[in-house]
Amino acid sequence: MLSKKTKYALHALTYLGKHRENKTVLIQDIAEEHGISHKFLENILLELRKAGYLGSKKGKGGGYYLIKEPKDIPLSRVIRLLDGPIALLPCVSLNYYEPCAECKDESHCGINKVMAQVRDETLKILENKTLQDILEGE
């Protein structure tokens, strides 16, 4: 399951995508629209800014804005940024691999093989879905 943090990030990105013509959006506007704690959302938006998805402007007329086109924001990258691995087990993770303590030989582990297939199919979808797909579904 996605964490609340990632879910809120997707809501915030969607809100920013819908309000691109306004140039900047206040954190408070997103927080009120989606019932998210202002402080929690601020931390999420800072992570998204550091990752290069958002820009921010201080002072009058300030706020956050998308610096990438929605079609250039893959869901897989947002999820990995905030939640870490997409794989359900560490022994099949592409970016966060760790051997399972209870497994003596991964090459003969049926669970490993099935979970690797689940990871691959999930990645096929998430790497080809972007913020633009969410916006088009709204």
Contents of the next structure:
Number of protein chains: 2
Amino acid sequence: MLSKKTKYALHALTYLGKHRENKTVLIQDIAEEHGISHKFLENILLELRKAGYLGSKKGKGGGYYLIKEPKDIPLSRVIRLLDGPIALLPCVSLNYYEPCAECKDESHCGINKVMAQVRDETLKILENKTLQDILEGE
Amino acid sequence: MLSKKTKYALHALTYLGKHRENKTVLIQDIAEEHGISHKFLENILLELRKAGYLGSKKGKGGGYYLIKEPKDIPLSRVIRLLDGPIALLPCVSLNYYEPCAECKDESHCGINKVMAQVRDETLKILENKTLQDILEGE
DNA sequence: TATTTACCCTATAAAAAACATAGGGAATAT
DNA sequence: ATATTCCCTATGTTTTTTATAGGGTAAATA
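For comparison with the form predicted on its own, provide the form predicted in complex with the DNA.
Everything in the complex follows now, all chains and molecules, and the chain you saw is the first one.
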């Protein structure tokens, strides 16, 4: 399951995607819309900004805004950013690889091989679904 | 990512799948083979037995053994049993459904719709990969 | 039938991760 | 100047995961 962090990030991106004509959106507005803690959401938006999905403006009239096209924001990226690996095991993670302690020989591990296939197929799904798909479903 | 519980369960099932000619296998043997805590593994095997994947025999000469065909043990089942939902959000889980607190109207939520699609496609993958596939990769 | 073996079951504790809050700092509009 | 709003780091709380403990029960064997 996704963490609340990732779930809230998706809600925030969706909200920002729906308000692209406005210049900026306040953290507070998104937080209130979904009943999320302001401060918790703030940390999430910060991460999204650092990752290049959002822009921000300080001071009165400031706020956040989307700087990427919704079609260029795949679920895979958002999940990786906030939740970490998409692979089901560390030993098959492309971005967060770690060997499994209980596995003596990765190259002869059937679990490893199958999980690598699962990873590839799962990635295909999550790379093809984007914020755009979410917005179209609203 | 899968919990260690699920990962160990897969190792145990694999071990039992590779030793089907022997009548039974000791918890201890599996635990030692993979450097897993005996007691932790015991709880996992217990769950697998209750779920109908394993049989057991008490007393001297006892132990565990596989009672299903490897091809009839899909990853989806093992994951659901030990880790819970396969869906990425509670609001699209088939077996562990819960509404999302921050979502006012599920039927008009784009995240919900996309995640339901992701769930369906992910399930296809995990239902088609079985213990048999793991055994063939060893 | 006594003894040993090995699974059965529940409870509890330790560690890690997730979730949330706090509070002052820096930039900007008015 | 001042109010507004994001920026950033640190810390606390809760939940989940991981692991351990210890006695109970059934079966084989002698």
